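Next comes just one chain, in structure tokens: the form predicted alone.
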Amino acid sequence: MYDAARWNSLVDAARQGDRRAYELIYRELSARLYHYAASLVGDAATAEDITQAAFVKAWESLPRLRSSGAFIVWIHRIVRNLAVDAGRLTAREEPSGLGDGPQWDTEDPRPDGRPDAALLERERALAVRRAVAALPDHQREVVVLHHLGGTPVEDVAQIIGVPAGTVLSRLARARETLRRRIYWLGGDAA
């Protein structure tokens, strides 16, 4: 759970060039910020570059962010800026990034462990990727951030510099063209 106070805490402290505290950031950010780079340029290995160019950048001009509040938002604009910037902000038809990592878990959850339950939830999973990697870039943003990144849409509207309301919109498309395009699934999609 996010803990302002505590962001805060470590934010401040490597401002002041304390590389324990921004290790911590690091650790704690990472995963999420790769996997936002992933769903901007589709490639695993860009989207490492990415996010690790986006620490040493922000490590490097942390002295002059204005607001430690801000930082969550701030390292997500360079992530987003670096992906523009490499020119790999374009659509994807496969989830090629997206697969990694906890947002995007598929073992069963079910205890029976049954087999074809398995396979159905990588199936079901594999969709969901799928469809979400189809989306129009500026859905498919919306949604990795605030649906998979844990990202509030105020946030949101500020990492892609849109209103808040733009963001919602943009949700709501998103989510309804992902009900129906796994909906063949027999899953219900939000």
The other form holds:
Amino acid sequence: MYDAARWNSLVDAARQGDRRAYELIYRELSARLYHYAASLVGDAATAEDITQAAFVKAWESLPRLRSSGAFIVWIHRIVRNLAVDAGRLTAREEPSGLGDGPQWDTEDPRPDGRPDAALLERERALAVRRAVAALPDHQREVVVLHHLGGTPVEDVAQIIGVPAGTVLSRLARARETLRRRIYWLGGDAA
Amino acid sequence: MNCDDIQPLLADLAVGALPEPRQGPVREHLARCESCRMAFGQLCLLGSWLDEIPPTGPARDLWPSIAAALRPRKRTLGQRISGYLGLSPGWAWAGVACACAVLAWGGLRGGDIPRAPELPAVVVAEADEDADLLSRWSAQASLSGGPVGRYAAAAALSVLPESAAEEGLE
Ligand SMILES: [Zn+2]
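Form predicted alone done; form predicted together with its partner chain now:
What follows is the entire complex, opening with the chain shown before.
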């Protein structure tokens, strides 16, 4: 997903105290980390606090990081621990904004009366987001990290602290749950 | 294997969690069962839909608050020397080591060697500061038996068995 050499040089620069490099790291990672935090704690304000705290905490300890390549897993773990500290890791409610997606005008029939492809796509994305937000905690966490965040399975395993096989198993169970819950797939829980 | 045996394995196959030896019978069944094939297709399609959803970022830019909270990075002695000499840290330390070796050799031989130019005052002062910090940190560490200063605070914040703030750190 990332150019490893460029990424490592950014982390190295930040390690030396380069704030501009750290800002670029923030720009690249903030959405992933915020979304992950929100999916753990269930509310936007706490997720913002956790995201900010994670970046500040990572800056302080960055000079002692063993390898620049470990940064992404490491800062995700900081986010996770902060969510645990906030006592909100098991929050079940849909995080504000995460399941809603962009709003659009549904009163916009095409002249030929056929469904608009873009509209269907947005509806599908909305339904998938909502179904993800409603997943059991363990399943939602791996789906958010792996699919929405683009984090490789091995890295997800390190972030959560479980074997990679467990991550795959949770992804599979999540896939089943989502299939059952998304009505147009003909599942039994539509 | 019938459909009831196969259905629970389809999601594992879709995410790559089904071991190679168990894939054969499932794939054979899929080749001849329309219903299971459709279910498998849906599970795979769902994976690509999930991959298409971008993570939702915060509603406001958090960087200004983060930037305001970042303390200036204290440079290490090696970084300062290398900055002063215009070398990478590795070469700077190599140079320092060579200089020490030459001085020690000269001392053993008792011969005259030219006096090394003095380091500028600022480097000497910073070096003293680093040495002072190091000695204070090691003294505190030996008293507390753990990380010191703000790292200790960061470690204390974490409740998981292994602190994230300390993992991956030297
Ligand atoms: Zn079948």
